[in-house]
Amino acid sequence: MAVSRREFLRGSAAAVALSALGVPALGADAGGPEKWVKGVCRYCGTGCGVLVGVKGGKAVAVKGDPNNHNEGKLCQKGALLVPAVIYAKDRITDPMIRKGGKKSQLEKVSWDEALDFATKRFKAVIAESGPQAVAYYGSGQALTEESYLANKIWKAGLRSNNVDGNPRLCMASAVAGYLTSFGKDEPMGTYNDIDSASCFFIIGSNTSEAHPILFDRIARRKESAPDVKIIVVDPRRTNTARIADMHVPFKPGTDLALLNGMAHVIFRDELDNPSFMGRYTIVKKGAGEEATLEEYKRFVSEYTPEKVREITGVPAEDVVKMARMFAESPATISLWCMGINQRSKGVWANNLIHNLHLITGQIGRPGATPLSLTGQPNACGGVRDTGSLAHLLPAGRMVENEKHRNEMEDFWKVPRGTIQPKMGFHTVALFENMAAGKVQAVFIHCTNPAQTLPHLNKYTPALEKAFVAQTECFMDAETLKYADVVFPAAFWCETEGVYGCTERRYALTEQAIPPLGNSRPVIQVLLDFARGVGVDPALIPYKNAADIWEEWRTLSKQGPYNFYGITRERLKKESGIKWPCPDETHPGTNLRYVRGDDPLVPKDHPNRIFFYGSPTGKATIWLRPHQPPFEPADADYPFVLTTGRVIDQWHTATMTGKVPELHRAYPAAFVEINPEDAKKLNIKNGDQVILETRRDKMAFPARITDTCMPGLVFCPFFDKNKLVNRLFHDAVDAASKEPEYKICATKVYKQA
């Protein structure tokens, strides 16, 4: 399809996410900033570099950071994020404490008298029940220091293995594709394969809404390129369907299936690369038996475009066509979300897609690599690369891996042993823990569970019930109803910090404005809240974010994940440097496990490409058979409801809520429903109608569209009076454990 930029970027949605690309400065006043400190942007995971005007002691303005890999651009959320959200009329400037119990209002109180209620609490909580019995939940939008920090305060200094947090929603099952797939956690590729790809193979996800400004260089590579080709792979038709050559819309739930068919369609017509099989995969199946390729080409074998159609609704044509678009491209790239993720197999779903480019050989070479899409700003090197998760030890290690502890023990001076030897609780156990009363206290940082948890009418209690202290900038994040004790934190640029997006880059935020009020540096609140808990001061020696950064970097020196040449001195002078990278020479890595790219690949290793984290320095093909999503429609609740973001919102609209022109064009939440089903069951535009699941009930206006395909409704999760969660509900994957957002059983009919 030979589209101008015009064309292509035809939609409203794509029309808004472009339409602040390239402007100047939004937000200042009359003789503009008197300075720009450099920092990223606060929302996706894209990672965009921003400038801040400052003016008189104040942000005054933002602009796109013209060295980051961004070019300047930022999408309309990132463009509008100062002023409107830092000065927001319900920004939390002081400590408060509920004195009277959960009931009780929030009182303003001393930063003294905030602390030791907290950590009485804990000290009382770990003395009576032990460490198991306090928590940690973190985000994906917390800075790296501050999610190294945590960890190793609860780890090492409280021995509780009780970490996790929201990257558990949204990016667990990439983790474990990752892992399982490729021996360690991380894309190989970066955001230059885009620029180089010929096919772009995006499937379960909404990049030009999710992600704006990577469909905006999706889209500049197909005006230099018109041969480029897109196919996209979506029960909806969104604005990114709507510029695909190909869109393929599915039944939802049986990807697995249509993955399975693609890969059937590539050996059929010896479309597969043998020698890069032979020299570079091995076969497994169940859960990590040893198979042979030929059966691998048995399994896929059943998998036929008939049977596939039958699975999936999907042309048996189709199948075939996109497997060929796919296999015969010079370069075909992967991009992939929440879509793939958050589903009861999105760990097999993952594995699929890493299989069509091992069988193809489309990996390793500039534009031909599988590109998982990050969510939020930070959850790759804030969390992931942390290993601020439960079951996780930072860069890589494993809880429950004896020698990955004593090597964590020893680098941390603590005594071996100190390290729990089993992990901790996952988010969806660590909730229903705190609902037993098995967890009793919990750290809750920059992140709103009250609105983002699955099935939260169970989940709820939880808060309830658990003592909770909570860092928090905005008054109207839901899970402030449930806060026993707020830390009001500096928010974005009035702190320093490191944010790491999906490409593996890590670029610095600096300070650029003081925190507002009373709200101190989160790095700051956790050093003091350790102290006062009972932690070894000599386990958290740190001055500042600096300190904590100088300690990460020198531990990433002993793995797979060096990037000790990222110093504190380059990210202050540079836009952003992308790891592997040992050394301050170093300019960072784009082709990862590629041999004279990736500086841990030895120079004279036999092999192009050295998948170094496994075992055997081997890539794995796996055998994923098709299996149907925990909670398919049926005859008693015959629709499927599926949630997600929308442009000009972001996650639960406590930051993107507070500016009007993003306010206006999304106030509430609603319900898209195919005009084939809307003309059924009597519903126009506008029309209040009821989504009833096994769990809940909930009223929404309706929104007559072609986006969602018969049988399939969607609802965004920003609204929070709106909780479309609670019509969910919380099966999770057997491996990641993260649960499954995208496909629950509705019924939809006119509120009378």
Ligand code: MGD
Given for the second form:
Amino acid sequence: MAVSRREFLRGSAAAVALSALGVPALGADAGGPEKWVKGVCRYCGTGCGVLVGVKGGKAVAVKGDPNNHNEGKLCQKGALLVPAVIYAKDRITDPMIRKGGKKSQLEKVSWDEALDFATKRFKAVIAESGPQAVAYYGSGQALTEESYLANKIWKAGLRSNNVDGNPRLCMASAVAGYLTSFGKDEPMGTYNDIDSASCFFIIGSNTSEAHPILFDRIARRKESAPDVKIIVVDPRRTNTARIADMHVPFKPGTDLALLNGMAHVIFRDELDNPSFMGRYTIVKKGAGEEATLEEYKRFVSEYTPEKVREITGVPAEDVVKMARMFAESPATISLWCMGINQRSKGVWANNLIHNLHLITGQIGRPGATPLSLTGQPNACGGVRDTGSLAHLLPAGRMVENEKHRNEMEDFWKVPRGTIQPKMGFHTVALFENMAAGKVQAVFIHCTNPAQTLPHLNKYTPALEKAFVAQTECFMDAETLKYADVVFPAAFWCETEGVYGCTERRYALTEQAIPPLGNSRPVIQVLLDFARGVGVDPALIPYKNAADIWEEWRTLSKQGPYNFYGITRERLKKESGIKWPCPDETHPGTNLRYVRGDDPLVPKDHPNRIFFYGSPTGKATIWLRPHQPPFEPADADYPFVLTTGRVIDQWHTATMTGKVPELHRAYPAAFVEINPEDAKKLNIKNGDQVILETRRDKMAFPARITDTCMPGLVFCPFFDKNKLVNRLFHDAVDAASKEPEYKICATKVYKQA
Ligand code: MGD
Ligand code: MGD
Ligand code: SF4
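Hand over the structure of the form predicted together with this ligand; the form predicted on its own is what we had up.
Once more the chain from above appears, this time first in line as the rest of the complex follows.
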């Protein structure tokens, strides 16, 4: 890039601000909207507040909410949500079924017929094969009330723990990382920490494209305080890396060695914080056996900068420099996302980031915190917190814990023993069991697995085999090819519900306009479906989403996720509140686990920080050795293929693909390839390049760029005409079961 880092910093912040300023008038007729209705952006886990402009019963404009954390700003995706996406030509407005099996066409039918078609089939499967033969596959984009309700219907109503969803593909390693390091899920920090941090350790996150408004906040922090340092650890030189003081490209999949190497330097150079460790931490190894701090120090002492260089390719002096910057800064924040989570050792990588904070005491102060960035707008609030995954129950409870099951059975007023004691199938196992015929019917909500599961050649047959009931808004969703019944869902501001974003902030999207055509809020669909399948009406006595919120809020009162103070009325008035928030007068919490800030830490607790989610009250430093990725490059498949996002497209592009301004920027998939590699392979810009893995091969147009280091190629996964996931394996992290979408081995050659 020809511009200086400083110019880029200014430019990127300005671009975000510009989109916020330009957009309010978009789509509005002369005179402007009649009213503005408060909500949350439909897209990423940044969770920006929006105001939807309404005129004549239609959404005509959108602008940033000045009272939410984004202070009125939106990136281009949020700013272009209205009207193109809502009123897209291919919106689904009527229920549809396939009367003649998978090969027949979808036909429009009435709601009664569609519901009857689905519920009869689910009932028959349960009667013949038992509740373990049915499943719910949900989404971090579904509303909290929807996920809570589906979880309750399946686990307590149908007695099936087969409740999972796309957060398994995304946040599962972060969840397991928080659980094992601190005892409970969800971060202790918030976005406010960005404004106080003096060192940003950004690892495996392309913040500028995936969380643009947070990137803008980081860029502003850097501009306002030039001493602030930014380290970006990523094998690609992304836009995020362009504002870094130090970009550290390295061999993909070797983060564990790098992070242990930083710990080595911290001890070697006496940059550790013994009093913090002594007071607030314990040490564990392997599956959880206790170890001593001396054992841990001996363990990391093997990760000398020279050894780390051999494994990672990072110069030894850079390992030392990073460790010093991390430890010596007045306040260091770590930010990470899929480069860490979507890995066969994703949980360990999370643990090792937490380790760095625990050994230096860079935690529990403004600006000093680990903060994992959440991808989807409601993976945290909707799925993680409500426990809508195969191994979880609400508010941090576990399916396999009898006490937890009993607590939920008592609260839900079902007999003890109702919830099955064995966890259900996590995503990859769920689709494996569908292919094997053990799971015979699935309810898919707000996700598009036929494009986004790993190893698609293995899993699309599962969708062909099982009975698929699907909620959807747009006709171009790939999964519709396999749907037996389609429920048209009211989209975003056509209904109401809560999203919970990265920073434990719950915020309400209010209904601004009526559902389009015959589409319906999914709460209503789930309630009708449950009654049709024979779930006891007493279990689901709700009239609307607000009733469900009231139950969930009351339930939270019992434990460490307490947000009883976040009433529907408050959510209508305020632009998001961060839990813990135990009563209606509480303003919400910034520094979780910190006495004086977190209301769940007793005021008279002897320690300033109390990790109350952990049985010892302390955090855990883990001994985790380096391990290579599942499928590293080798002599036969000499390149590493990685996949991810581009700023203008959201996942499978069913929404962003409808917005001309966004679609023009990235109309189709491509492969990024380093100039050195391109030269060796005689590839020019735009040439068709074949990527061939052990599973499949596919051609992409080449983009020759130094973004990728030599030996690495990158493809985005938004393009349904190039299902890049056909190339991928389905290896998962042993603990979190999250797939390793970031690394597989591939051949690269020019199409003949
Ligand atoms: P990705 O592009 O998946 O985005 O947000 P990010 O995780 O920031 O990958 C992040 C980075 O990981 C890439 O730059 C890649 O080079 C790097 N990486 C690859 N291998 C390694 C490795 O071995 N180690 C390290 N340290 N890094 C590696 C994802 C987030 O984005 C998510 S989860 C969702 S659900 C949302 N999706 C989304 C979207 O689809 N489009 C846009 N525009 N924004 C989005 N925001 C959210
Ligand atoms: P989306 O496009 O977000 O992708 O994968 P998906 O969740 O499968 O799917 C959302 C679906 O819901 C779309 O079909 C959309 O049209 C529909 N929809 C939109 N709004 C509504 C609504 O209001 N109601 C209903 N009912 N439906 C609606 C995302 C997944 O992809 C994630 S989260 C991750 S982190 C993984 N990342 C990843 C990667 O990094 N690389 C590769 N290669 N694959 C990946 N797959 C995963
Ligand atoms: Fe929406 Fe994310 Fe952009 Fe904010 S940063 S406007 S939440 S897409």
